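Taking the form predicted on its own, here's one chain by itself in structure tokens.
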Amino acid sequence: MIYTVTVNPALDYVLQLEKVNSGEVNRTNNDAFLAGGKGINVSQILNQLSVDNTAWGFVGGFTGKELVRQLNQKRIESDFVTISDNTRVNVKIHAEKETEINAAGPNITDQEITAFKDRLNDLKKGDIVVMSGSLTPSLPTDFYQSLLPTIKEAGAEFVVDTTGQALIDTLEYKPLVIKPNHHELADLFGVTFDFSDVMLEYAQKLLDMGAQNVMVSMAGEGGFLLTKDHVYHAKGAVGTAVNSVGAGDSMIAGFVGTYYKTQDPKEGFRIGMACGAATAFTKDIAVKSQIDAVLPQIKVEQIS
């Protein structure tokens, strides 16, 4: 099984209007309140790429109601921590500007955390856990990184989709694979790089520090997939960006998914890759059609 990891999610109020007066009132053209969430975007590609798995988090309130009503509507297995709290809600403006108001989140007690962590019991050989997205403001910011012994005692692999020093911090752990992008991989180690082959030195001391696999993501310019035994290249797709949220999950979720069948990472990557830009050509997250539509422009490339 592959369990996602939203601690934080949201019902997204998505506004649309053609512009928004400030100190006026305005009226909206169409509204409409979106389960959100890192993990959950993860969960719904999983879902076209026909994978198992479970939404594992914390929900509360009418409004954790209403995003377990629209997971169950996606068949999205879940299984929350239902807490005292409300699940927040994000405000997600798109008028002449996209602007979005996003909440801090739900005050979470130390019996919910303990609830939580239980759940980690019945992980296995062979599951997979996704953790993704921000930290609600109760909870401790090594939480990530708490869980990662038990999960690795229990022989189960793990991704935390995070950046610097949150990232470093789970290396000795072994994580499955790591995903950042160049801006990402050069403020990591505090340099700037303006060439691939420098690129890929940094990312290799990822691998030595622990990482199993490295993705190395470069928006319209492809990406870059490195493994202990050989470094592996792919062009991006043709398309028309209209979407940056959600195409880093998608990019995981495809490659954890097809790793979980295949145990092969050149698949994962290719089909990762191609997830990641089919999120980005549409306004939500990527179905299997679009999916599919983008996977023949994939072609990975073995460079060593």
Ligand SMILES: Nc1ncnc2c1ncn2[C@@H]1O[C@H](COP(=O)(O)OP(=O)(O)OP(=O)(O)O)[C@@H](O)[C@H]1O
Second form
Amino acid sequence: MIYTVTVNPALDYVLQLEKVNSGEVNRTNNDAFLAGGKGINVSQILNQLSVDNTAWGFVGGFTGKELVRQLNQKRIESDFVTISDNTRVNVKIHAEKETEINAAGPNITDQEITAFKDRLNDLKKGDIVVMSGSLTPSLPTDFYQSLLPTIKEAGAEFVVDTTGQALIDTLEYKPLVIKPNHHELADLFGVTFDFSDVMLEYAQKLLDMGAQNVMVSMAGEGGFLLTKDHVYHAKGAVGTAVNSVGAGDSMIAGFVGTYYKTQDPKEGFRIGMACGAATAFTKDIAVKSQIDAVLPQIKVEQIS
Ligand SMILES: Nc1ncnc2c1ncn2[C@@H]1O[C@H](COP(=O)(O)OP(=O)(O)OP(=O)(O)O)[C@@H](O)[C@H]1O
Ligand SMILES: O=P(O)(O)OC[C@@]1(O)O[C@H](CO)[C@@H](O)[C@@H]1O
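The structure above corresponds to the form predicted on its own; please provide the structure of the form predicted in complex with this ligand.
Shown next: the complete complex, the earlier chain at its head.
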């Protein structure tokens, strides 16, 4: 089983309008509340790839109820801890530019945290836990890291989609894959580089520090996969990008779901690239037909 963990999920309030005039009343052409949060987006793609998964995390209040209703409607399995505070609403403005306002998130009590940690007792060898997204202010900054010993003791694999020191701190536990984008990779080492061999040298350092696989994503410019044996490259799919929300989550989901089925990181990278592009080319998280439409464009080439 794959478990996605979204400790701070959201209803994404997506507003479409021509232009935003700051300081004035603006009116939308279209608006929708969509179940969101990075781990939940991973679950949505896993469902599209027919990979069994359960969404874990914390939900509460009227917003939490709506989130679970949408997941049930999409037949996404979930087992959240119910909290007394409200799940957040994140505002996504699609005008000439995309502007996002992500709320800090609800208060989570110690009792609710304990109830969540009890979920980890269900883990078995071969399971994969994918932890994604921001922590709420009431969770300790090392929350993800604190779960890793239990996950590893159960014989499960894990992925933490985070950046900076929090990502570095996970490496000693040997994450199945990490996926910095090229900016995040440079920031991790406090350097700047263009798309070059230097970038791959830094990605290699992350393998040496413990990551089992490293994907470096570069939005429309393609991406790289480094495994312990090889380095692979794939060009970006060509299409009209209409949304950047969830492309990274979709790429991780494509990799993890495919790896779970095949144990093949190269195939995971190919499907991951397609899932990321399919989501970038649609207003919501991509569905199967959109992923299938992009897939023939993704050619993975072994470069070493
Ligand atoms: N404009 C695009 N054209 C084609 N593919 C894209 C585009 N944007 C994203 N993708 C696909 O999605 C993957 C992840 O995108 P990106 O590199 O932007 O990750 P990210 O920065 O983690 O994304 P996010 O914006 O979701 O945080 C890319 O490797 C690529 O496969
Ligand atoms: O505030 P976080 O947890 O970093 O990001 C949350 C979020 O922006 O991530 C998803 C897209 O990746 C959205 O569905 C959601 O609103």
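No experiment lies behind these values; they were computed from the predicted model shown. Residue numbers count along the first chain shown, from 1. Heads up, when I say rigid core I mean the largest set of C-alphas that superpose within 1.5 Å between the two forms.
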Compare the position of the CA of Lys283 between these two forms after a rigid core fit and state whether the shift reaches 2 Å.
no
Pro296: CA shift of at least 2 Å between these two forms after core fit?
no
Please determine whether the C-alpha atom of Asn29 is displaced by 2 Å or more between these two forms following superposition on the rigid core.
yes
